[in-house]
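Form predicted on its own, single chain, as structure tokens, below.
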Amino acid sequence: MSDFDPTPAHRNFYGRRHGKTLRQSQKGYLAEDLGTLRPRGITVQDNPGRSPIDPAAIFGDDRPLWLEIGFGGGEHMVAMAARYPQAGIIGCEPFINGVAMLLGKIRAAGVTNVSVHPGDARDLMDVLPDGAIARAFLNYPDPWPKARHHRRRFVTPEHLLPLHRVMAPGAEFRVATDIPDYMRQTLEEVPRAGFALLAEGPEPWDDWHSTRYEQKALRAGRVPHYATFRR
């Protein structure tokens, strides 16, 4: 084994990275459109200096850019591409099983403003310059329900300090969760990384879109929360 371990000493905020055997669509997906959604200069292996990348060339333009931190099957990100075409999403999931539901929904919908990086969204952080992102959702997250594991939830400093770097001020940072104690951890963390609490309680946005573990929450009995935050 090497002693050069191209893989950043991050503690996972994640779960498993494989789930079920995909279906030979999805496999199709992977095959055909990931290599052209995604973007370049992320992941240590492209990029092992960290040097930071161009914002405005993962979409060709300076468009807004959305970031989705783990999007799950991809629901509120096709959502979102397709009612704000304006805005450029970025979405990060290290479970290619989502990753491949996604690339279904996008292939479904026709949308064009989506990138998507099948791994850590602190990859990404890593690379981006101050103030790139302009809007930020964590939909979901794993909740790691165990309290020895409450500091690998992703609404920790080690988490929220690189998200605060990358997010242009004023920019708009939503939270959506069942779980009544990781939105109290939530409302805790976040504004100590300098966010502004705008809003919290159980009335979603406006533009929501549900996603499936909401869904599954719902149907369990358990009540979704929604935090609003600006940077």
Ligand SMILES: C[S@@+](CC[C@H](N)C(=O)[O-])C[C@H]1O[C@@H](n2cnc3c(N)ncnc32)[C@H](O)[C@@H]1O
The other form holds:
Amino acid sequence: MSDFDPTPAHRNFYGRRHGKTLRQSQKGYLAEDLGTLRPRGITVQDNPGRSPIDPAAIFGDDRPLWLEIGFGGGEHMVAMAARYPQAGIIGCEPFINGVAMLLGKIRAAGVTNVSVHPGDARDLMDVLPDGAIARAFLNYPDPWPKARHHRRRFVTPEHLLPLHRVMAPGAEFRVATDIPDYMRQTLEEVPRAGFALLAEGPEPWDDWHSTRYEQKALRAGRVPHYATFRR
Ligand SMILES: C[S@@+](CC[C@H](N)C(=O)[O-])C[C@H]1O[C@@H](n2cnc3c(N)ncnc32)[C@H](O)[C@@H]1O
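With the form predicted on its own already on screen, would you show the form predicted in complex with the named molecule?
Let us now look at the entire complex, which starts with that chain.
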């Protein structure tokens, strides 16, 4: 275990939490910035009873809250924060190297409308009240290609039902992936969880900002696919 073990709830998480050794500057971002950027009330340390939090307390006002699940290196999250300063974007990412990358980008861009949970999105969803989230993004989720691992995918009821609960009626949920079978499961499971499909296809959203994983996919000759749902 490292000296930084952010995820509070004891639950299965199959992805990586740590990658290569962090640079000194990245360790500095984690030590100096994460304390103020973390939403309060997510960890068992500051919310032992796991009681619901007040979403307005995250940014100190009643701005619309957006959620990015698995922001990776944070390029989409920071671009959206810069483009939509009136929104407050909460990013969840258990991979600490990704969190450190995001923090570097937040400093460089100077955005102030972001909040960072360095852990599983389910930890946040556990404590959000119904209808708190006005938009959600799932960009290039872990593909889990083997059939016996498909149940680990984010687009399963274990994740989608809590997401449906915390999203406001009418709120938009966007999914991007380059894996055809992942999109197949998305188009099956997301409507089953109560969302309506609005659009899907190879054309990105007008305000789309490409991510590291999308760039990897394009280099490998895979085709991005985008789907939009309404809660
Ligand atoms: C394939 S990467 C894509 C990263 C980024 N969105 C991109 O497009 O470059 C998927 C990310 O989702 C994160 N992830 C997986 N399960 C998650 C969960 N339950 N909550 C939050 N993040 C999760 C992983 O740690 C990983 O960094």
